[in-house]
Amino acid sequence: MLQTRIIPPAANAHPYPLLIKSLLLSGSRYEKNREIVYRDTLRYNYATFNERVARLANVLTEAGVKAGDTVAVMDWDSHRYLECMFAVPMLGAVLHTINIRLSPEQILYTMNHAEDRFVLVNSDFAALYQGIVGQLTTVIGTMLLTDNAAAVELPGSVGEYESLLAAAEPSYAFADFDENSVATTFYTTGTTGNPKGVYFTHRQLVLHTLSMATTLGSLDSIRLMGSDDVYMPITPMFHVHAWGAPYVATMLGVKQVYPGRYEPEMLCKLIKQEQVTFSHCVPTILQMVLAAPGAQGHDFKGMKVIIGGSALNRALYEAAKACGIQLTAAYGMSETCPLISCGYLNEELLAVGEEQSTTYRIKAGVPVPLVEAAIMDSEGNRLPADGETQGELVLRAPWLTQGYFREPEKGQELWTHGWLHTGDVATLDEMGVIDIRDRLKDVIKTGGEWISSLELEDLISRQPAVKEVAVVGVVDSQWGERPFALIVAKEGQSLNAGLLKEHLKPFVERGVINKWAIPSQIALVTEIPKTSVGKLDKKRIRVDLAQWQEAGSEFLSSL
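Just the structure of this chain, alone, in the form predicted alone, please.
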């Protein structure tokens, strides 16, 4: 251990812990009259927000919630969720953000595994909750969340959210405690087995917030959110704290807009009505918004959107740009809190032509402050950052989950060789730019050569008839695997494997891809399977394709 100089603090010096409550103080300090808006039904300012957080803390305390308990939330993106993101961990309790798009069996598993003690349930999910309540093992009480006055039976309810808050005291003396206390937990699904619980401490969330605020507001080539912006998440708040942006927005006193359930017309209405300037989402959600009737003919000029969760392809980048939206690619995962990298163009890249700068804008970007990234082979050896050598992306940062809750063996696997293993194949170049080539499990090996499904999806998406595409590898007796494209065509357009081959030929001639990367079969479908957070569900796609091939489906088009 390196011997350094440590000077003891004064006996009466305050050991200031990094706690979420510190983030809450800043918003009302800067802009106490800025608004927090819920759909088209409710709006209040930051001073009221701070009072409501205190009222919620009083209600939870009266209901028996104490430090160390886990409090779960089942809600759409709302002001209530934002209040829970502060009040629950500020009590010293743990906030469990339930993924309401999981199956009832998976939700039941996560609630019992997390040892939830108290649950806040939106009336939209009352029936779901009633169906599993008899099998819950640790829950002692519930609270009803609702947008209407309709009576809903909720087992073990202490009352309705707004009524309880109205009757509670508007102040609460939040105590200091260890900054390494767990603040939040949620569950991430993999290709096999039960969902795994990740968790983050107060210290981790505060450091992530500070780094994210620096990234979004101080790097001029990607200036995305400052105190004068209007923020609306289009990422579920159950998914990695809506990527951490609500904590940043609250710290800065930014006007915030919460849309509730994602309805394309409501999203468009709120963007126009509240003059939203910053958001974030996965590609499929942005495509949904751009296709909504309310978006047609509207100039979104000045709106900035971070795209994460799935690769940002050039076709979507150009489509958004034509509508006035500046897209920026970012990278992260559930285990990383999530922000790891964000698109950044240095002076050298800003000086090149539009074609090359766009190529860099849609890559995963440069690691944000306090993140260390490397490329590693299967033996744990560091690989060169030359922009060409591919390996698994591994990470170190102060906010990465330190393991999986109650599954130490899986945590050890996640942190093999002392680095967090992402499961993503990537390159690093001399400028520090991360280029995600594929998931380890999604790379296609044909005739001994590796093909990136993400690169193929990007190139295929540029075909004018393609609305959406997913590429996976399917078993081939001669080549081991062959790429297979699942395509949704634009309305009134048609496509077949022959036309797709013609589209991809110029990329072969220019050396972008090899000729064996061209899919020899495609399936035209009306919808591509998605995961609970809007990503392409390639596990399910492979199962569906195997069934279609076995049945000789009419959807298949062959060369």
Contents of the next structure:
Number of protein chains: 2
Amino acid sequence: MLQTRIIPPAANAHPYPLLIKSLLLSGSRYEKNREIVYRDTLRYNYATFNERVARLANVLTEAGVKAGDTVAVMDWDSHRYLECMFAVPMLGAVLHTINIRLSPEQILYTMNHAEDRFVLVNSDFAALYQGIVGQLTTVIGTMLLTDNAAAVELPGSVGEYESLLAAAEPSYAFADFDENSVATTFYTTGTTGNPKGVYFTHRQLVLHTLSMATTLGSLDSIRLMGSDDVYMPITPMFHVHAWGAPYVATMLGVKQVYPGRYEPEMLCKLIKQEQVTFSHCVPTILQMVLAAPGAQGHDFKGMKVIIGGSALNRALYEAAKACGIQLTAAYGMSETCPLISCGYLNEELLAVGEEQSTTYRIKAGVPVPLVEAAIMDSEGNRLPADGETQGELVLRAPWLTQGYFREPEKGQELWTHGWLHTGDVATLDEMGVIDIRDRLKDVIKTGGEWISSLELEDLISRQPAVKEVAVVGVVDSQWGERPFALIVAKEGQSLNAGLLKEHLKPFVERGVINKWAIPSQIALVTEIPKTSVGKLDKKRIRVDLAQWQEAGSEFLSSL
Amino acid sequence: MLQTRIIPPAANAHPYPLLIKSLLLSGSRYEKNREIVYRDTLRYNYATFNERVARLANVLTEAGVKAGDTVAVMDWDSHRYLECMFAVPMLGAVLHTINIRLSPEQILYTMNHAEDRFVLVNSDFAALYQGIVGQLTTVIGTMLLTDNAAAVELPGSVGEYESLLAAAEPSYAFADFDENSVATTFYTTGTTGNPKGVYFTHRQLVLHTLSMATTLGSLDSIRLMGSDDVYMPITPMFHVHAWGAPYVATMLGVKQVYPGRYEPEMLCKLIKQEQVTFSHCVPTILQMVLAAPGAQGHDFKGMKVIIGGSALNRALYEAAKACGIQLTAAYGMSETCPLISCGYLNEELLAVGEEQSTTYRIKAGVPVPLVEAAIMDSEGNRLPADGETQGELVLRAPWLTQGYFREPEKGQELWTHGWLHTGDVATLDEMGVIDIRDRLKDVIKTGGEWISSLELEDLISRQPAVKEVAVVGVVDSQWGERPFALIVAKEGQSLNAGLLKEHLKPFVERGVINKWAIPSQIALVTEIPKTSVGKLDKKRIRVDLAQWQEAGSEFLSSL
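Same protein, the form predicted together with another copy of the chain this time rather than the form predicted alone?
What follows is the whole complex; the chain from before opens it.
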């Protein structure tokens, strides 16, 4: 280590730890009258928000929550969730955002594993909670969250959220503490085994917020979110703090809209009624919103949406554009807090035609400030950033999970050679643009070549009759693996193996893909299995496929 | 201290210290072809900039500079300075930016006090350096900076900057080290005694850069600087790293223009030629630029300038606006890195008329993200933020100097009650807006009331014939103190005590000021003394005034 100059601070100097409470110092002071809106149910302003955070802290303290405790939330996306994102960590406690789309068994597992002490439960999940409460090992109390006046029984409840807040003191003297204290945790489902707990400290969340604000505000020709935007997440708040955007919005004093559960009509209504200008979601949710009756004929002009979680294809980009929505791709994962990269057009790309620059809007983008990205081979050698060489994407940034909760061995696997290993195969180019080619485990190895399932999905999605597609590799005695495509056709449109082959041929002729990349089999289905966060569930697709093949299912057609 | 949950990181996890080198990870990758311009002399792109930083690191290492050493720079504002702002701290060394406007004795004092080991000297200062070299106690070597081919002798020189860089390797493996290592130091001149050394760590500069980027990009309706702006500082780089903006610009990959010494014609030429859209300076410099022949008739439309260092008055705001320049006030000081607050119009202010909102553009603004501001009485009691109560402005932020270099007692005075004491008298309002009323020591105490010299200066400056004004307090046996105004009239315009009294009367009638605030004496002069950073030199004004009063000078006229 270099012998640098380090000077002890003056006796009375304030060390200023990076704490989540400091994100309330700016926007909520400047914009006291800006609103936070929850569905049709509630709206209040930032002055009230600040008070409600203090009230919640008093209620939790009264209920016995102490620094170091874990407080879990089971709720739809709401103002209550936002308040928990501040009040819980500001007490020095850990917020556990429960993935409500997991099975009851998995939820039970994560709650015991995270050592939850106190749980806030939406009445919609009261029955689910009732079913697992007997097996919870660490919970000392609960609180009821509800939009309905009707009483619901919740075991161990100290009362209902809104009533408790109304009765509590509207101020709380939040203490300073170590910025490396854990602030949040949640569980990510891998391909095998139990969900794993990632966790983030106050320092990490503050730094993520600052870099994300810079990314949304200062980079690129488009200001994705400034203080005069209106923000609504369409990414669940249990999933990586809704990508961290609520912290950014709060720091800037942006008007925020929370839609509860994702009903397309309600989402459309809120977008129109509250004049939402910035959001983020996975591709399938956007497709759902654009297909909703309420969206038909509506001009979304001025709306900007970040797409992450899955690759953004050109077809969706163009469809959104036709409705007035500017899409930008971004990349991240549960382990990365999540923001790693964001679509960006530099001076040269802005000068070329839109056809060419769009290619860059839909790639994973450039690493945002303070993120270092590289690609590596399996021995830990760094590979060239030439836009062609593929390798595993590895990362350094100030906001990456430093391990998995209570599973040090898995943390060591994640962090090999001092870099976080994403499990994604990517190329990097000279400009730093990350192009995700595939999940390491989804790459199709055929005849000694790697085929990207993502690239194939993109090409297939350009066939006009294709609504949705998922590609996986199937074992092939001659080639090792061959691609298989699961396809949903647009309503009323005809599609078959022959038409698909016709569509893919020109890409082989132009050298975009090689001929082995043409799937040997497709299946036309009405729905594609998705994971709890809306991604293509390739694990499940492989299981289904194996069963169909065994049964000689009529779904399958060979090309 | 609360018992929060702290989890040790995984064995191979990268801790990611906040280091200045990480500011080079983003903009300089995305925008390899963006330019850095030095006067008419040199232009190169960010790809070359990155290489030049590495070359400079190799040259300095070769010259014997080690981590922990202090490397001083005596230069005008140049690309070389920018390169030093990165290369020196990235080596783990400390950059000492020498205030070239100090007297040779003061420069000598600061160099010995800072323990400078190596000095980069512009040929324009070679004679000055020659004059003090015999008394320098810690310097082991120097390097010559010059724009001229003509050879200049510099004692102990290892060579000329450009030649050395050209011969060096264009890459350097910069190591990680403790983020609390000192990165920069410089000296601030107080009212009494020797200059004091403030210092900032890598962590502090990175956090300042992120918050400043957020402020410039995401807050307010105006995007002050985004990646497509063109930046030129008109604040000396020796003074608080040109307010930190070069670090922000570099992180974002913004085109940067460095003007050398401040010749109004060159500044105008560069603004026009390079299409500068963002800058920052003290009021007097802007007045100088706007008065330059090259500025006459030029439309500066689209240019945004932050004004700091002294109060921004409405007359200058309007004059700039007439030329197409949008001014915004900001506040900070050497001890604060410097950004503390920036002009901001919230939703309500944007909705009111421009007349009223301008009042908020020219105040010191709202504390930027992560800054906490309060006002205190002399006993350390917090005073109400009611927009009326005046008190000393005190601060907390992650980037405040933690003391004065090698003077722990002065650091303790600065940090009283755990807050940095600014020495400025201010009000705070509900929205958080800081309104600086005066320097604590410049407040005029008359008849038991406090009169703000700044407010009086603002009111007097609205008299159409007034070009510039400085107000100080003079001892008065009856009132304790009375205000005295030093005034420069506009060329060819007539001004006298009677006209000034006429001008101030309505403000007394409307209750803006009380009648004791009308100066008892004024002096009409051709120039007002300024400090080395362009502020009104009230210390000097008081000395001059005392001499004039003693001599019964004809400058003085009573009101």
